[in-house]
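Let's start with one chain on its own, the form predicted on its own, as structure tokens.
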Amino acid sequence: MLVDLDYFYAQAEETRNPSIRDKPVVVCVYSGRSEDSGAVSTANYIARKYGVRSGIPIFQAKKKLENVNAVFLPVDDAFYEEISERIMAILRSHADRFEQTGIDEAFLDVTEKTGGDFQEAKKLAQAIKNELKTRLALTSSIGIGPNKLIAKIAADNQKPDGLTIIESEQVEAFLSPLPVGRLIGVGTKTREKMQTLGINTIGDLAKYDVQKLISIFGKVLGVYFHDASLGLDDAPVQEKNEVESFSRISTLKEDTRDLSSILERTNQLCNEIYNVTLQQKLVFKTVGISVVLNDMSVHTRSRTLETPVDNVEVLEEIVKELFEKFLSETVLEARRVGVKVSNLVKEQKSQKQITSFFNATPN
């Protein structure tokens, strides 16, 4: 299955401020040259009804929403990455094999978990959607198919909050009427080229002579287009890169210098991070904190251990010491606080040594 979070940046902003859910929400990459310079990163579906799309200039988006009570927000990468880590932890827990393909998208191989039964896969997908809604207040669109190619196209079939299942015997009927541009790898120029050849749908492509495709697009692409048009894909679901770090950040109820108030929140963050590392059988060597002060300045501190550990009490204690030291260096109040673990390695019994905490070296 392919799990794709709906209008992710804008939806993440809606979870942070639920009062904007019924308004057009536009998340923008501002260039800084002027108030309206830059481009739209993403927009919620209400804004899309007015013609606002990713990539259009901000001034154009504002023009389309001129007489509407719309919300324009700057991209907040750190916040979206924090939400993404929580999403991926949930998705990973439901998969036999897992492959994250973007900040808001991942493939899950669930063949073993479901016994290869598409109806069981449907139940699992609905459970995943419910968990994302309950825990994170986020909707997702999920496509289920016999391979990654079909799952991806199926996920795009019903948005937002969709669930599309394409069983093996349904692949040809599903693909055939779709515009050829829906096929993964067919961009604007390739689509236009195919249309000059009389190829308008994926079904048209499936009927086109493979040798002619090879002569036009080259062997690799020609064979790929032929196989993909038939729904053939043997690419496995697999982890692409090792995770380098896990972090959590949170806005405090009020600006404060009170250590106990800060630790009450950071201990929650520590437990969230620890649960993720435990689930993935990872241990950490470096513990860090981040602080956004009430003057909006951002500060970080970290400590590296001699030996990796996976103990939440150690994590909390290091975070406490880092905050104690940091607060002694400033008179300002904390607005947002974060915790991060890095230098991650796979867990080994010999690495679970709490005593390594006492041989820590500060960064």
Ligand code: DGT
The other form holds:
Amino acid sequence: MLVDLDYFYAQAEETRNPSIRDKPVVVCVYSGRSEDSGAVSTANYIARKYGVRSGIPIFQAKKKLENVNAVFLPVDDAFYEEISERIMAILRSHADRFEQTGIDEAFLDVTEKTGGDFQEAKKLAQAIKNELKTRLALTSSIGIGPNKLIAKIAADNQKPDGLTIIESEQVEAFLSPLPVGRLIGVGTKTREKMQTLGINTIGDLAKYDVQKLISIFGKVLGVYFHDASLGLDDAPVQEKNEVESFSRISTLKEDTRDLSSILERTNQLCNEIYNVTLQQKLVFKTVGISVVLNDMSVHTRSRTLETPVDNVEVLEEIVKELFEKFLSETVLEARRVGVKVSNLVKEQKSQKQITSFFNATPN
Ligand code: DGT
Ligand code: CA
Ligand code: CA
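Beyond the form predicted on its own, can we have the form predicted together with this ligand?
The next block holds the full complex; its first chain is the one shown before.
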């Protein structure tokens, strides 16, 4: 199955401020050049009814939502990553094999635990949706199929809060009316090329002579397009052992610029993160902080070391230095503070911890 969270960044924002749930919510990447320059990252489904989509300019979204009580928010990556980690921990616990493919989506191979029974898989998917809902207040859409290709397309079939099951014998009927662009690997250019060949739907592609496809797109792609149009895919669900970072963020009891009250909180976050890396036998070279100030602006700072940190005191010390420096650059008060470690490597005994600390270079 493929599990994909609905309108992820905007829904994450709704969980920390439920009062915006019944309004259009638009999460934006502000470029900073002028007040409204930048693009929409994502929007909730209420805003989508007004035509707001990922990637459109912010001023266009504002125009579409003129005279509507809409909420525009800046992206807060550290917060979404933290929620993503919690989602993935839940999903992983339900899978025989697990493969995260984006901040808000993952493949779960559940063949063994369901005995290959689609009805069992459906029950499991419903249980996963319920768990995400009760524990994290998030809705998701799940697609179940005989392979990854079908599961992914099935997950997009019904959104938000969808659950679509495509059994082997339903594959052909499911795929054939869909536009070719729904296949992974068929982007705008390929789609246009296929259109000139009279191929509009996946069914058209399935009927197209494979030798002709090969002569046009080359052997590898030609064969792939042909197989994909028939729903054939035998790629395994494979754990990618490359979690890129761990982060935690937390709202302070009150807005403050007092270093010791900030550190009291960040030291807790450091300990939580450190315990996770310890469990997974990982060490890290980059330490970052994030701060939301009382004007709601978001800031990040980081430092990369030459050798990995494998000691919580060193982590706390670097976080302290980053905050000291950051506070000297602003007159505002901090509202939320976060810690993030990245550049993860498998732990090797025999590190010179103190040296690694003195080798610290800012970035
Ligand atoms: P969905 O799955 O259709 O309900 O909506 P989303 O928002 O979850 O869309 P998805 O799964 O494609 O992307 C996950 C997150 O990635 C999304 O919440 C924000 C971010 N994202 C997606 N597309 C864009 C984009 O074009 N620009 C930027 N900056 N971020 C994007
Ligand atoms: Ca999504
Ligand atoms: Ca996604």
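We call the rigid core the largest set of C-alpha positions that still match within 1.5 Å between the two forms. Residue numbers count along the first chain shown, from 1. This structure is a prediction, so every number in the text was calculated from the model and none was measured.
Residue displacement note: residue 279 has its CA displaced by at least 2 Å between the two forms (rigid core superposed).
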